[in-house]
Amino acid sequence: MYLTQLRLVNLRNHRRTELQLAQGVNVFVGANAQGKSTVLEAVELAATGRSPRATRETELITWGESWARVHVTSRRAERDEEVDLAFRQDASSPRGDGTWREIRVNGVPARRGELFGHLLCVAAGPADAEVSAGSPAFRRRLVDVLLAQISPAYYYTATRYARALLQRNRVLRAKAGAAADLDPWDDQVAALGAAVTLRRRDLVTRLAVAAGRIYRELSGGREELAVTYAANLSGADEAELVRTAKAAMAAQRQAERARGRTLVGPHRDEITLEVDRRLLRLYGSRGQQVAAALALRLAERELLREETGEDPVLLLDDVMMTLDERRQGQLIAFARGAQVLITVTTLAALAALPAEAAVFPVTGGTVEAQRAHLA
């Protein structure tokens, strides 16, 4: 699959950009703070609800509007697809972030777990430094996000098992909560979760094969990438780990109410990443973690291959100047069939960058024209 149009309009910088893509690589280049990021994140946004670099939807709006729109149209198994997302800043929304969203995928109104499916992406950036290095939380949303797009279903299981959770450690703050107020949160918390344990960890397990190829490719074969899910509760089967969950919860009950917080689940999941046999983010160096994110990225992209018989979209924000020419090399190689949106300061940073590629210069919000590579 491939984005034929982005149209943005009052999103951050972008007063109203309007793109015709080309189906390999498009390069926006421009100085920091000039709108490149924000060109990859209105795909993100079309193809998943929501941005990675916002926490609140307000964010989104040129200062001093009201409103943002999002328009992508992609190709799509000789179809096109069209999504749209509107943004609308209003204090009467029951919304946290005083924000009206609408979404319209083909014209219908849609929930954002509709979207998933829809525009296939890969994203990679500046903050896979954390996939890396940083909190589980950021590893788990990785194979959250990759579930999601190969089944939307399973977006609406994750959504169902955050929610319980939710209701759940609010009956644990609520002292004079009765124990017999647990019991339907227990059965809710432990089957959805022994839902979401089975989906990740086989994905996982998947990941982990692709993951380790490439990194090994990445490193010229002298290192190995071992990636591992370490469930928070064991169990071989759906009907194990919901009876393992539900004696974990009463084990612990004490200790929950104490905190005021669920203490076992697949919240509290890890996937470790190792770089022969060393824990990536205590012992890798920079270049490490820098290819192992990648790694998983490219890998992730193996598997929506696999699974949809589509190639997604390829987005690499600021990703090329971390790299030597020998990387982005095999990187180019590596995303060879596949649409490619990639920003960079200069094109100087830029050692194996195809001849045909599409460049498009951002400056201020505005998107000059595409051009080809060093024409």
Ligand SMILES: Nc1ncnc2c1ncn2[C@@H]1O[C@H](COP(=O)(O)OP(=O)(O)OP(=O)(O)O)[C@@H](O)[C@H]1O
Contents of the next structure:
Amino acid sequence: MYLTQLRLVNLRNHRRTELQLAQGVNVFVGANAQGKSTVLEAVELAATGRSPRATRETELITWGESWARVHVTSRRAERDEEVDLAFRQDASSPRGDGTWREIRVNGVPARRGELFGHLLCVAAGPADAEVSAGSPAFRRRLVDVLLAQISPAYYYTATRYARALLQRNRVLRAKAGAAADLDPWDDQVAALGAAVTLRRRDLVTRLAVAAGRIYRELSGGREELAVTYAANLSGADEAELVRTAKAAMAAQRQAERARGRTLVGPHRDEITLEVDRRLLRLYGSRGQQVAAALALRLAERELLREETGEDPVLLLDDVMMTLDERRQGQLIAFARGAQVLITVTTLAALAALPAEAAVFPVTGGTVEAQRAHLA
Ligand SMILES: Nc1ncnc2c1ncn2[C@@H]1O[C@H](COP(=O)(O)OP(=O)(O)OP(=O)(O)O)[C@@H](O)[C@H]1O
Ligand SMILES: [Mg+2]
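Now show me the form predicted together with the ligand; what you just gave was the form predicted alone.
Every chain and every other molecule in the complex is listed next, the one we just looked at coming first.
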């Protein structure tokens, strides 16, 4: 699939940006702080309902304005699709974060979960430093977003798990709580947690194979990347996982009451990354960390393509400038067949670019119309 048109209104420093994208490589070029990443951010927002770098949607609204809008049209299998996201500041919003939001998919009002699977995208960028070196939550999020894109139903399972967990923790913290109050939540947390564990474990096994192969190529065959799902619950199938979860909850009850938190389940799982058998998070060089995150992202793209039959859009924010000429060439070769959106501060940072690439200069929140790349 590929994006055909983007429209941003009052999104960060973009007051009104409208652009037509090329089917292959699109390069956004400009000095720092001009609004390049914001264009990619808009795409990710429309694909997943969440910005990779904003904690609240109000941060995205142009200062001094009260609302913002992102409108994306795409084409897949000769069918045009449209995703529209509008949000405004509203202190009385039931979402509790001061934003009111409206999502439409092909003109029909939709909830966040219904966004998944429409605009397929894989984003690599500065935030990936956290994937390589940050806390486990960043790696779990990568896997969760990928699973939701492959199968939107997963989004609901994961959301219900998170809610059940919140409820169970609330009961754990209640002073007068009787043991019986926990029973229904134990059942729900164990059942939903087993489903989450199983889906994640299967996916990571496949992701590991693809990422391992891509990393080997990126490192010129010199290094091995190992990706493993370190689940804190074991079990061959869902039923066994449920049994282990319930046994673990029973065994940990005292500690859980004392801490006021559920201590077992997939919310505490880790996805371990090792290069040549050493933890990347602790011992990896900067270059190794960048390459490993990139290998994971490219592996994501392969899995999405296998599962959905569609090539997702690749968003490469500041990635090119961290790669040497050989790796850049490899990345462009890997990406062949996909639509790619790249940001760079100067075209000179790009070693080689297909002659048909579209280039969009970005200045002060304004994007110039695309022009052909004449290398
Ligand atoms: N809510 C907002 N309202 C207005 N401007 C904003 C808002 N949030 C951020 N900005 C500004 O938007 C600009 C664009 O940021 P963006 O991250 O897209 O730049 P960039 O071109 O990717 O820069 P870099 O090369 O440094 O990564 C920045 O100048 C930033 O200060
Ligand atoms: Mg940027």
